[in-house]
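Below you'll find only one chain, the form predicted on its own, shown as structure tokens.
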Amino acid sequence: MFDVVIIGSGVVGASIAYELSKYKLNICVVEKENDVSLGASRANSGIIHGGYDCVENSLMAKLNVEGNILVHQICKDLDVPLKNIGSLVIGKNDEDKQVINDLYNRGINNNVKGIKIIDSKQLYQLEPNLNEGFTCALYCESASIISPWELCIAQIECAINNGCKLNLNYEVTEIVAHNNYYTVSNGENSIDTKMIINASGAGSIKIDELLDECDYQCKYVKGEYYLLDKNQSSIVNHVIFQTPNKNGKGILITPTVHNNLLVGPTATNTTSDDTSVSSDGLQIIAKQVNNIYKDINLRENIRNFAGVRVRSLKKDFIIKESTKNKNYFIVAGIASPGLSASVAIAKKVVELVSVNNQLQQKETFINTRKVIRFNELSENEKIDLINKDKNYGRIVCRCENISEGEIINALNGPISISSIDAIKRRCNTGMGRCQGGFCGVKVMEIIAKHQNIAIENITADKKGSYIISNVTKKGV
């Protein structure tokens, strides 16, 4: 019998697992995919927003501002890449100035720190490569960029190190409510638990319907992106937003923590699992980019991708205990700024859980983690590391300068890995210009050898995405 089952291992589910693992609880996270962070948590803009955009007095506004502050310490403790580069909402005309002034006032009312309206001269000092004609901007110095999947992985790993169990490839198909506990099943195996926390993202409604719980509506919005090569990142210094208007917020442009440039997203109503990329979507992005930075070259694109974000029609986060089923907690509609708010959302969930359940903090809690990133070491540090472990002397991914030692470290981690992209999310292999064209096979060989599995059973990413179908001929 578990005390808590958390359904979903995106950044919100991971944050909840991390926060609850501080207490004397028997916790299990169940995830339908073969790795964590495979939904919206890996396909978003990677921004920790300031919080000026959220509707005043909303749960979204409160948790965004709190999360913006809290995430810095967690990233420091768990060695997650985060850079505080600030953001700008740029405008050209009187209408834009009015919207920017409204955003500023909203930010002040939301207790956002470090926001101010700047003029053209100040703007071009911060962003000298902007196209001409911008006259003002809202500057928010508390905005940051982050690697969202690395935050998710780090928190789940930390939770596991503190006793949490993770069940991958476990798609919940049935939930049965008993007098004082629940049975969660995937059709093959069942788990008994005193509490359930539904943090399944785009799948939240489907899970709630298993208990006839769903009293809210959501819509699914697809966002398509360009990921540009590192040679484009120096053009932009901050996260750049366009002034929102009646047609929407438009695309944003931001450096990434891995020194690429990210452009997007579009906003298209879709289904919960539509992550296709369209030529129409990419053309929308291209047109808007040219209006902002003439020097950005979309031909330096190394990858296009899309993510689906789920929005509740009430336009706020849904975080509550069920009124029908005691100790069934719903965490849904976590659209942007869900990543920014995730660690604060987790603390909010702990507050709700503690109302009916007496929580006792552990005497000891492992709250640190260290990741070796070979390409960030000094030459002397690299030499010392290679002398201790020769695996660090073998560079597997030449685009990103990733060593075999780092891959083996990831494979030795607390989460079982069986895909190339699982290594990519942990080590950055295949993130460079060739997108794994040269290192992919070598990564497969390392996984197969270390995990003692047949190479044809290794997937590119999600289950079923096999790379090798059969042997064509044997070597002689």
Contents of the next structure:
Amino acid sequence: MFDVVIIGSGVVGASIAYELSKYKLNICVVEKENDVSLGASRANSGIIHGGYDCVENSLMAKLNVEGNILVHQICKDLDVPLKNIGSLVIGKNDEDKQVINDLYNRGINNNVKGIKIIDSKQLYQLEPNLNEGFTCALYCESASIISPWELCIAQIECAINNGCKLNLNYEVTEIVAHNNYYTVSNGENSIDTKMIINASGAGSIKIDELLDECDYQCKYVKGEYYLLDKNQSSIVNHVIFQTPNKNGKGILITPTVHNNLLVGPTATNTTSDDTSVSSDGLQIIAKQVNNIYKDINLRENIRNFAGVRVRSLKKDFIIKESTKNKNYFIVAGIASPGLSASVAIAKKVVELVSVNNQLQQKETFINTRKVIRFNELSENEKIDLINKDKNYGRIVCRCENISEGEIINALNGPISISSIDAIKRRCNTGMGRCQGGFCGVKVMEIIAKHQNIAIENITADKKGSYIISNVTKKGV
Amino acid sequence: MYDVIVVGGGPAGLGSAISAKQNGAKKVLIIERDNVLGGILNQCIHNGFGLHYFNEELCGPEYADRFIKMVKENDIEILLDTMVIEISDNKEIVAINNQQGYLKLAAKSIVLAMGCRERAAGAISIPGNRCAGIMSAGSAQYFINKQGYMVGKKVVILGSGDIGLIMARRLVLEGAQVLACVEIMPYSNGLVRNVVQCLNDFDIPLLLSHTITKIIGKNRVEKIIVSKVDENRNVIIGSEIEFDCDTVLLSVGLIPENELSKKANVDIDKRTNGAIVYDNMETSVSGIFSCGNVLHVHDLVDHVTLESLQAGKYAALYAMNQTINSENKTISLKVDANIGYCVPQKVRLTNLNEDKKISFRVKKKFDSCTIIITNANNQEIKINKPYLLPCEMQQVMIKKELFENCDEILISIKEKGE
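Okay, that's the form predicted on its own, but what's the structure of the form predicted in complex with its partner chain?
Let us now look at the entire complex, which starts with that chain.
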């Protein structure tokens, strides 16, 4: 019998698993895909927002601001890439200036630290490559950029190291409520648990319906992006937002922690699993980007992608215990700024759980994680590392200079993985301009050898994304 | 201290190392990232190599093997499975491998011969899903020819570059269906002989002025939409054709891999994406030379070899202190709007003891036309051509006399009747 089953291993489920694993609890995370972080958590802007954009007194505002502060220590403890580069909402005219003023006031009310309105001179000092004509901006010092999937992976790994179980490829299809416990099943294996936390992102309503729950409605909004080559990243220094107007928020432009430049997102209503990019969406981005920075060249694109965010129609996060089913907790509608708030959402869930359950802290909680990133080491560190382990001397991904040693580390990690993209999320192979054209096959060979599986069974990404269809005639 | 270090052990690296040795360099080293020499030739098991250089037809591995043998006979040092991660402009190389670890190597001169990579799917922003089954033609070639694995059963090829055409035939021979080769331009981007031998002979339709406008598939490609484009490459609504397929192979261009060159502060030509070089294949950094597909993308390996022999020779002469000071006066080679680029881009006045071979590519298709080479004194060379195609690199020899007493040479194309 588990104490807690967490359904979903996106950044919200991961944060909850991490927080709860600090307590003497038997926890199991179940995930329908073959790795963690495969929903909205891997396809978003990668921003830790300041918190001035959320409606005052909302759960969003409170948890965004709290999360913004908490995330720094977690990233430090668990070695997650985070850069505190600050954000700017840039404006051109009096109308924009008014909106920027309103945002500033909202920020102050939300208790956002380090925000100020700056004039055009200060703006161009911060962003010298910005097109001419911008007159003012809201500067938010506390905004950061982060690797969202690494935040997710790190927290799950830490939870596992502290005793949490992770069941991948486990899609919950049935939940039975007993008197004081639940049985969760995927149709093959069932798990008994005292509590359930539904953190299944775009799938939350489907899970709730298994218990005849669900008193909220959501809509699904697709955001499409361009991810540009590293040669574009030096053009922009901060997270750049346009001033929202009657046409919406417009696209944002931001460097990523991996030194690429990210441009997007669009916002179109869609279904819960549609992550295709459209020519209309790409055109919307293309039309806007050079109105902000004329030097950004979309022909330096290395990848387009889309993510689906789930917005509750109440326009706020839903974090609550079910009124019908005791010890069934719902964490839903976690749209932007969900990533920024995720670690505070987890604290909030712990609070809710502890209302009816005595939580005891573990005496020992392993709160460290170290990732070797060969590329970032000094010359002497590189020499020492290769001397210790020769696998670091073999470079596999030539665009990003990722060594075989780093790939083997990822494969030795607490989460059992066997796809090329799972390696990519952990050590950045194939993140460069050739997008795995050269290293993809080498990564497959290393996975096959290390996990002792046939190369034909290695997928690019999720189940079914096979790469090899059959064998050749072998000269027959 | 090496006389010459060659970065890359493909055809350009092999040729330049042999030439360096034969022109007097004593200590020559090739650094190759793969575990064998030969580069991409090792996966090019089709024939058609060597017609110009050896006057016989070889397959890729055979062509490479001839040079690998010469490398071994010439007592050239080799580091395999070794990645160069830094080159400084004072010609220090940092390389790593899993045997010797971290290596710092110095050379009197360096030849950059890292080759090129394929343009990836991201660079062309095809709408639709990001499912498996979208792969560059070269990656598919590696899987099939080197590993013995097929990458799909029903394939559409986007782009008509030579690798795409070669792979169309290869896939059919291995039992796959190739439904079409789709090319956005109104002409093929591959050599005519490859269109005939790889598509026409196998009844594979070549859809010119068409492109893929959507890829559909949850986890693996399931279907694609192909549309016709107008003369400005805008999609014509209503022209959509559906193909049920599991694979899309991309053959949409090659890009010289100059990340290391940039670290060495070598000036790059935006048109070629390769180094700007003098007639001796020397880059803007004294003593660093460049040749082969890292300099500009070639159609034929024979041309790569000839260029690499030049680079190797002059790298050796530089190492032996017989070179000419790079600060001497130079002649610029310019091209008109019909031509994409030319290589070399500059000729040194002090190096006018021989005629100069200039390579260039036209930007669009020309029927009956004339290549005109003019110097500042209005002396001209005219070469009539029945046609010129962007996919066929042109090479012209310019007599050394034409360079005398001028600071600029212009290469232009004149269409018949103009």
